[in-house]
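Just one chain is shown here, as structure tokens, and it is the form predicted alone.
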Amino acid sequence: MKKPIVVGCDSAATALKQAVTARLQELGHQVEDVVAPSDDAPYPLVAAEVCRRVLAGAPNARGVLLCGTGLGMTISANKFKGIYAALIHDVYSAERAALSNDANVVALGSRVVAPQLALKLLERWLELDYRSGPSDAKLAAVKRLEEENFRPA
């Protein structure tokens, strides 16, 4: 299912979100590209923008997030209240971010994965949703952590 997709990036990440932004809009998803305000953003403006855009979007929306790391980026991005933002490096977390652990926003590193292998690793998180199982008590345990933490602002 194509699904709606907010993408965006610091600096240190330009590059892969260009390749990123192209290869989805190819797969046929909407793909909405949070510009940084100038270069020298930090990354943790960038991933709040994404983030507001994802919760504000379709149910299905998804976040990608870029910078050199990618761990500011989902540090960032998880303290948005429905947010499930994970790190993904290889194709068995890319899997996992999506079937054991929801993640509705992922993250990927500049500087750790290289082009060709971001792409694939998106692809696979996008080809996969949440099947109800084993991880349920885990992420409703999430939930209610959330509840319990988050305070209105």
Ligand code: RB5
The other form holds:
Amino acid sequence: MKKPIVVGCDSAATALKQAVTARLQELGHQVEDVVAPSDDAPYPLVAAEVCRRVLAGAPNARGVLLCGTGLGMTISANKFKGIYAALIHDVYSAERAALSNDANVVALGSRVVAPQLALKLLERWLELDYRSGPSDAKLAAVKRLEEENFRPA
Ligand code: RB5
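Now that we've seen the form predicted alone, could you pull up the form predicted in complex with the named molecule?
The complete assembly is shown below, putting the previous chain first.
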């Protein structure tokens, strides 16, 4: 099923975001492009806006976060309850992010992965869905941690 996809980047990944947006649209996805408030907007601001929109469009919406390494975006996104963000840099991690981790957001590093590979990884992640089985108990444990640690003070 085609999923609505929210895409955002920092200044290290502007060209990659253009390529990603074009490819996802070509594949028939509905793409929401989060425009950073300024050219030098720090990655957490962009990650936050993408995550808010993914949560608003849950459970179908997906998020794609692009920065130099993908690391800062991944860390920032995982500060949101209900966001399960995975860093993907190879086919295996892209597949497992969907099949085992049920990640609703992925991050990629524009300085780590070549653009053509980045597009392939996103395509692979988006065509797969979570596969219920041995990961169920692990995901339930992640959700328990989330309940414990996102509890209001
Ligand atoms: C550049 O600001 C760089 O820190 C950022 O793009 C990203 O790699 C952070 O994790």
